[in-house]
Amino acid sequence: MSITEQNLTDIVVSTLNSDDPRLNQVMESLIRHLHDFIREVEPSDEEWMTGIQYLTEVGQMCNDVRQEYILLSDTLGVTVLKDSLNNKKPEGATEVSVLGPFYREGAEVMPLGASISRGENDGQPCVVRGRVTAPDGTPIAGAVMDAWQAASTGFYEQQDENQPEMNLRGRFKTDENGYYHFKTVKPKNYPIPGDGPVGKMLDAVGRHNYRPAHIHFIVSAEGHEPVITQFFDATDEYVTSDAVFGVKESLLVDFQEVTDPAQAAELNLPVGGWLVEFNFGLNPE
């Protein structure tokens, strides 16, 4: 059979012969969508090689502390779409948001009330507290909360040699009534890395590279589906234009400045510190 522009796609698909039906399905869809893209855009040889070189540069930027492909997926809205399709939640369960490229496993398990801030200039002191429950409100004791965030400089600890190892990262377990609380610093908005190919792409298409102030969480408990999420400062200037499209209305929070000396003492905060409350809902497996 002679290969033509019209029959090429079907011929390529016909070569798929894996014993794994799901692999065949995924590859067929990938091939058909890529071929449709080429037919629609009709890239020149120069444009095609520019694209090849761009993807090469993305891969070369990846290392053990930075994942540029995740960053690319995030900034194209692909991660949010994938997460939404894979994590449909009932009412009362916390919505997912992007993991991001700076999560690290192995954060220290700390007692409730401890601070994950280990640096001298991390930011303004803040208490985070709330509860973990099932969607029906049943408290979940012993839920593990893996929390991490950037310092006020806009850098996560693996990006910044001036921060202590595993700074602003910690894990906590809820008490018998599902409550948690810990100390950290009030998050600030920051630019995602702009020194690599993702930054070049954002510049080229006229987009900014800022994320609104947020704190990341992975919350898990036996017998429940874990949730990867974040909550966001509702007053942040970038909350309606997050560079990675991770903001959802249910994840907006109000940071309250603590001005009453008695409340500050109760929270073990200086006057002018901050308090934020957020309750997490975990869907039963």
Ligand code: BEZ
Contents of the next structure:
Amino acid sequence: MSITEQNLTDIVVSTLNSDDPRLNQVMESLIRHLHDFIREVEPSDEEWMTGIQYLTEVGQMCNDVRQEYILLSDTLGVTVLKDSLNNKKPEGATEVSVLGPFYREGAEVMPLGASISRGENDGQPCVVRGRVTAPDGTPIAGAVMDAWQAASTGFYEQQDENQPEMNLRGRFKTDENGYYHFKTVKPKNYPIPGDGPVGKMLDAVGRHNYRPAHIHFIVSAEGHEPVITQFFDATDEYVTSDAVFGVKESLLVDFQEVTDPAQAAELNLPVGGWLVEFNFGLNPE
Ligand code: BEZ
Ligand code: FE
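And the form predicted together with the named molecule, for comparison with the form predicted on its own?
Below is the entire complex, every chain and molecule, led by the chain shown above.
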């Protein structure tokens, strides 16, 4: 049978012959969508080569500490879509958000109330507090909150030689009633890495590379599904245009300035420090 533009897709699909049915399914879908893309776009030879060159550069940018393909997935909304499909949560369970490239395992387990800020210029002091419960409101004691964030300079510690090792990272365990509190600094918005092909793509299509101010968390507890998430400053100028589409309504928080000296003393903050509250819901396994 001769190959034509019309029968080509089915012919390519018919060659799939793996013993793994999932692999055949994924490859068939990939081939059909790629062919449809080419039929719709009708790229010239030059455009096609530009695309190949672009993907080559994305690969060449990747190393032990830089994953440009994940950044590409993040900035095209693919990561968030995949995470949403994989993490359908009941009412009362905290929604997920992107992990991002700056998580590090092994943050120190600290006593409740301790500060994760060890740098000199991390930012304005801020207390974070709240509770971890099951979706029905039952408190979860001993839940582990792994928290990390960028300094107000916009850099995570591994991007910045001026910050101490493991700065702005810490793990805390909720108390017997599920409560937690710790000190940090008020986060600021910052740009995701823009010095590679992803930055070039964002520029080319007229997009910025900023994320609204946020603090990352992985919250886990025995018998519950862990949640990878973040909360976001609701007043941030980029809250409606996050470069990686991670913001959800349920993850918006208000940072309150603490102006009352008595409350500041109680929170172990200077007057003019900040307080933010966020409760997490963990879905039973
Ligand atoms: C972050 O929030 O750390 C992040 C998330 C996705 C891509 C780049 C950075
Ligand atoms: Fe981040």
